[in-house]
Each structure stands twice: as structure tokens, then as C-alpha cells.
Amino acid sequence: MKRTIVVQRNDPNADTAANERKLAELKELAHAADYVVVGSLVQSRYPDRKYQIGRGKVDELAELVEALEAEKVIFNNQLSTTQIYNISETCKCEVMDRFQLILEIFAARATTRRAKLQVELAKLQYELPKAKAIVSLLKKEERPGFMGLGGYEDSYEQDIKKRIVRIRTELLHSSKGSELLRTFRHERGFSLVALAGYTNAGKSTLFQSLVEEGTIVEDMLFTTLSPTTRSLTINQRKMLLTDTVGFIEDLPHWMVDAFRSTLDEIFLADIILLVVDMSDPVDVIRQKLVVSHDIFWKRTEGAVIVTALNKTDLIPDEDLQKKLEVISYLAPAPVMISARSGEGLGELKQLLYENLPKWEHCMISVPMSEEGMSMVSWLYDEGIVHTIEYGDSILMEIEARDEIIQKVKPFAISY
């Protein structure tokens, strides 16, 4: 595990609590990437064009690197190629920024072809505006680092653009496959529910509690990169529950777009189950809710948003009520749960059931025959049989999706 120092430049007059939260998240990201954070350095000032932080602070950073035997420096602020070069020259070690760190984590955890393509697309989109500067600096001297700063040709920028086009085309075909899969799942009677929310909100723990199986649950960012889907039945309604990649703070739009095909699991769902960590400070909760709804806005296709306020067992009732009052306009009719203890999961399941796409009710009469019994068996598989009476014919009150109701319409006696 590499020893690393994290650095953050804060804008003057910026919110102190928000700055502390961002630095804490950076340390968690570094931990998720298997780095050991041995030191940190913070400076409040406007950005320096050559170093991001001040020149004197860079010298202080270099001394810290030497004293702590650090092998890498990670900035929370986005760095230009020139800034990375200048800082690494002074500190004599690898330097990266927060977005490169995120891409490194994604690259290490991508297991499917689609996930790997998305990571490569995000990496190329990050590098494209820097391509000319990278080539210019490489002509001076090769530099080590995550971006693989070596072996670039003058045509690097054109190569990036061509590769971006090829990946987008392949992901487009992949997304069409996802839409066909969604249609197929609907035809098989499954409604689609996607877990969404920030990392460490408890999504994977909730997923595990709802489907009652061993999903990987760690106190670490990005334990879920490739979506995981399992079936779930509530009040005889079948649904597919998908655990998705978590949101993080200040995620740029180009990165959201790069991971669009993974996030489609959220955007194409019938219900988005938005999980919120209520143990966060209330201003953090409010900010995360705002960003989450901003991501959903214009990208979803009529999905219902159900908000689950998680980790309520960790805070006193009085504090919980105060937080509820502040966020009520962002989370109407939420359900309060503890995914770890199981508290509130019954109410959550009922809320999911009530928000599923509506099915039609119908009373039918089918012949008492071998064909009639076969139809009864089929209806038990495809819908919900509320009542059944056997006599000269078989009277059934059923609830099912429209395609099934249309097929039994010749036997209907009332709707």
C-alpha cells in the first residue's frame, strides 16, 4: 500500500464544515484505492496558475513528502497538466487529483466489458482537454504516473477523439441491449426497482437485507461498481431490485454521462429507491438530496422516487425530527429505516408495493376442464389470484398487467 499525502486548497470564505467534509471524503477515496494516508496539507487562498496552491506551500509539501516518506500526493482540487508536472518536479513523487483517483478506483473495480468501456471513456474525456499539454511536456521529459505519461505521439489528441467515438458507439449498442432486457423483464411480469444514493448511505446493506443474501458490504466507497440485480417479491408482486454505483460529491457531469449506461439501471427503473444517510449533518443531507434530484431530473422516464431515510437508529429522536423538518420539501412522505437492524423494512416494502405500476383487476369464469385448470396454473404464475371458486366453472378474481388481462378478456364477466 503506497504512502500518500492528501492536499486541499480551499477558497477564502468557503464553508469550513463543507471543506472538512470534502477532505474527509478524499481520505476515504484514497483508502478505497488502497493508499495509506500518512499526512495532509490544507491552504486557503485563490488558485495559483502554476501550482494550484502557493509556491511556498509547495516547498512545505516537498519537505513533508520527504519527512513522511510519501510516494504519492493527491489533490482534492482538479489540476492542470502543467500543475501536475510542476508539483511532481518539486516533490519528486507522483501527483494526481481527485478525478484521477476516482478513475483509478473505477478501473480497478470494473469487471464487466461495459464497465471497463465506461472507465476508459471517462479517462479519455478527462485527458482530451489536456492532450496538447501532455504531449508538450512529454517532449521535455517522460513523467511517471497513473495517466501513463509516456510513449505519446503528436497524434495523441486525434487518437483520443477516435477512441471516444468508438467507445460511445459500442456503449450505445450496449444500452439498446439494456432497453430490450428491460422490456423483456416487464413482459415477464417484473417491475424494476433501483437503489440510488451517495456512497456509504447504506445501499448495499439495504440491498442485502431486502433480498436476504450475501452482497458484499464494506465500510468503503464504491463497493458496488457493476450493478447487482436480484429478484424480490412483495405481496405476490415480482420485482427486480438493482444495487447501483453510489454518487459522490462534486461528480462532474462528463463523468455522470460517461457512466450513463450503468446509471441507466436507475434512469430506466419503475421506482428509484433513494437511500439517504440520516447520520450526516443536516446541511450535508440537504445538499445530497438536491444533487440526487438534479441527476434524476430529465434523465428518468416517469420513475417514482421513494426516499428511505437510513441509519435512523444512530441519532436521537429529537435530532431526527429537526432534520426531517429541514428536508421535508426534498423528501416528501419518506420512510425511516435502519438497514442494519431491519427497523422500518416492513413499511418500506409496503411503500414499494403501493408505488409499483398499477395492474388491472378482473373477474373471469373459465371452464372446468383440463384447459381451464391449465389457465388457472398460468394465472397463478403471471398475476395475482385474489379469490377462486370451483363449481360448474372456475370463478377467479385476478390482478395482472394489461397484456395478461387482454388474453383472458374472452372469459371476463366484470372489471
Given for the second form:
Amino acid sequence: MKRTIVVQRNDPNADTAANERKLAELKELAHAADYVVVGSLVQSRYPDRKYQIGRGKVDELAELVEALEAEKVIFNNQLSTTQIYNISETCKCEVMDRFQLILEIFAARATTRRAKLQVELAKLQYELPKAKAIVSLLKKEERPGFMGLGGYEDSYEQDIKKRIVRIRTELLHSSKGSELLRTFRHERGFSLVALAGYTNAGKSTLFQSLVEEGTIVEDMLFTTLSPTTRSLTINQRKMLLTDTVGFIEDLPHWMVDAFRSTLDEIFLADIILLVVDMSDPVDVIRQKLVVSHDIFWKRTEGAVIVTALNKTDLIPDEDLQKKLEVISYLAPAPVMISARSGEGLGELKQLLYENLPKWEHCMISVPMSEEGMSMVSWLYDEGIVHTIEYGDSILMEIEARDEIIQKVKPFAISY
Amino acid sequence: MFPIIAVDISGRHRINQGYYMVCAAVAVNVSASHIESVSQIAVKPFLVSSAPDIADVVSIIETTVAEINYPGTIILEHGDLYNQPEWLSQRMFSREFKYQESLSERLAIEFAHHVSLSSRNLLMKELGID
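Having seen the form predicted alone, can you show the form predicted in complex with the partner chain?
Shown next: the complete complex, the earlier chain at its head.
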């Protein structure tokens, strides 16, 4: 485990609580990437062009690196190529920023080819503006005109661009596959439920409690990078529950785009189960909910949002009520749960059931024959059979999605 | 449900000699993710000769919202107040004010945007200005 120092430059007049939260998040991210945070440094000032933080503060940082024997410095602010170079020259150790750290975590966790491609895409998109800077620096040396060095191809930048296009095409092809799978699942009568929420809110624990199956659960950011899907049946309605990657504050839009297909599981679901960690301070919960709403805005396609207020076992009832009052305008269809103790899960399942796409009720009378019997077994597979009476004909009360009802319409007695 | 007044201003760019702006304020009742009911809409046109600064924008909003006979917090997009921090913007208004946060607040602002934009388009057509 590498020893590291985290650094943050705050804008003057910025919210102190928000700054502290950002720094805490950076530390958690570093922990998730297997670093040991041995020290931190904060400065309040406007950005310095050469070092991001002030020149004097960089010297202080260099001393701290030496004293604490740190091998790496991680900045919360985005650094330019020159800034990384200048700081690492002074501190004599590796320097990276928050985005590189997130990419490092993603790269380490990516297991499927698709996830690996997405990580590479995000890396390349991060590299692209830097490649432009490098090329323009090189071009300064170039002498134009006859016998000059001209014809300098921006090959580095071009290579990156070409690779980006190739990866995008490949991702597009593979996303068509998952699109087909999604339609197929819908046709088979599965409703899609996606677990969404801020990273470390307890989505994987809830997932495990709901489907009673082992997924990796750790107290760490980004445990789930590739979505995991399992089936779940509530009151005979089948649904597919998907655990997805956690949201994170200040994630640049290109990074959200790069991981779009992972998030697509959320955006194309019938129900979004938004998980919130209620043990956080109330302004942190509020901020995280705002980030989640920001991500949902314009992207969800008619999905119902159900908010699971998790980790209620960790706080007294009185505090819980106060918090709920403050955040209620950001929490659609809220339900209090504790994924660990199982409290409130019954209520949550009921709420999910109520918000599933509506199925129609129908009374049908099927002739007592071989075909009739095969129809009965088909209806047991595709829908819910509420009552069945065998007589001269088979009288059934069924509940199913629209396509199924249309198929059995000739046998209908009443709706 | 929460009462809010979502506000949007269209036309903050120069056309001919002036800035033809239309401000729309919609008073709605919202839940966390949906608009539940609409209570009142106010639309007001403004014409100024120089680019509106933040004080002009605040006064335009206050004038329009004064038409609304309904309680509620004024909701705006960050950009409408030139990305001023919330604590600063709050002090400029006589009523309660905040930036958009929830899905329903965003929806309400989108609603106000459609009202102000189409009213402005209609006004420009009537005045024969392009």
C-alpha cells in the first residue's frame, strides 16, 4: 500500500462544510484505490497557474512529503500537464489529480471487456486536451516556410482521436446487444428495477438482502463497477434488480458519458430505487440527493423513482424524522429501511410492487381440451393466475401485461 | 407537497436597439419528482436599452412575481443570476429564494421557460421584430 498525501485548494468564500466533505471523499477514494493517506494539506486561495496552490505551499508540501515518506500526492483539483510537472519536480514524487485517481480505481475494478473499453475511453478523453497542449508546445519550436521543419503531423492527437472513434463504435455495437436483451426481458414479463444512488450508500448490501444472494459488499467506494442483475419476485410479479455503479460529486460530464452504458441500466429501468445513506449529516444527504436528481434529469425515460432511506438502524428515531422533514422535497416515494438488519424491506417490496407497470385483470373461459390445458400452463408462466375453476370449461381470473391479455381476448368473459 | 414559484426570463440578447425580455413565473405545487398542480401563471414583458445586469434581473423577477397571489419559494436556474452563489442571491430577494434542486423544480422551470419563450416569440411576431 502506497503512502500518500491529499491536497485541496479551496476557493475563498466557498462553503466550509462542502470543502470538508470533498476532502473526506477524496480520502475515501484514495482508500478505495489502496492508498494509505498519511497527511493532508489545504489552502484557501485562487488557483496559481504554475502550481494550482501557492508557491510557498508547494515547498511546504515538499517538506511534508519528505517528513512523512509519502510516495504520492493526490490533488482534489484538476491539474494541467504543466502543473503536474512543476509539482512533481518540487516534491520529487508522483503527482495525480482526482480524475486520474477515479480512472485508476475504475481500471483496477474493470473486469468485463466492455468495462475495460469504457475505462480506456475515459482515459483517452482525459488525455485529449493534454495532447493538444503538448502538440502546441512542440509547434512553437517549428519553423514555418521553405526548408523549415513544417508538415509536423499532430500524430499523437490524431492517434488518440482515432482510438476514441474505434472504441465508441465497439461500445455502440455491444450496447445494441444489451438493448436487445432488455427488450427480451421486458417481453418475458420482467420489469426492470435499477438500484441507483451515491457511492457507498449501501446499494450492494440492499441488493444482497433483496435477492438473498452473495455479491461483493465492502465499505468502500465503487465496489460495484459492472452492473450485476438478479431476478426477484414480489407478489408473483417477476422483476430484474440491477446493482449499478455509484454516483459521485463533481464527476466531469465526459466521464459520466463514458460510463453511460453502465448508467443506462438506471435510465432505462421501470423503477429507479434511489438509495440514500441516512447516517450522513443532513446537508450532505441533501447535496447527494441534488447530485442524484441532477443525473436523473433529462436522462430517465418515464421511470418511477422510489427512495430507500438506508442505514436507519444507525441513528435515533428523532434525528431520523428531522432529517426526513428537511430532505422530503428531494425524496420521491420515501421508505425507511435498514439493508443490514432487514428492517423495512417488506414495506419497500410492497412499494416496488405498487409502482410496477400496471398489469390488466381479466376473466377468461378456456375450453377443457389439450390446447386449453397448454394455454393454462402458458398463462401460469406469463402472468398471475388469481383463481382457477375446472368445470365444463376452465374459468380463470388472470393478471398479465397487455400483450398477453390481447392474445387471450377471444376467451374473455369480462375485464 | 411544496408550493414553489418557478421563474424564467427569455430574450437576454440584443435585437436591433434593445433587449426584449419576457419573464414568466409559474406558481405550482410539487412533490419530489412531479408537478402536482398549477395555481397561477404571470407573464410580463420588459424592454431595456443596455445589457441587463444582476440588479435588473432581480427587479424583473420581483416585478413579475408580485403579480402572483400565492405563497412559495422563488426557484431559478443558476445561470439566470449569472451563477452567483446562493447565499449572495438570497439576500437580493424580498421573498424566499433558492436555486433548482429536485426533479420537480427543474420541471417547473422548464415549464416557465416554455411559457416565457413562446410568449416572447408571439410578442416579437406581433411587433414585427426579428
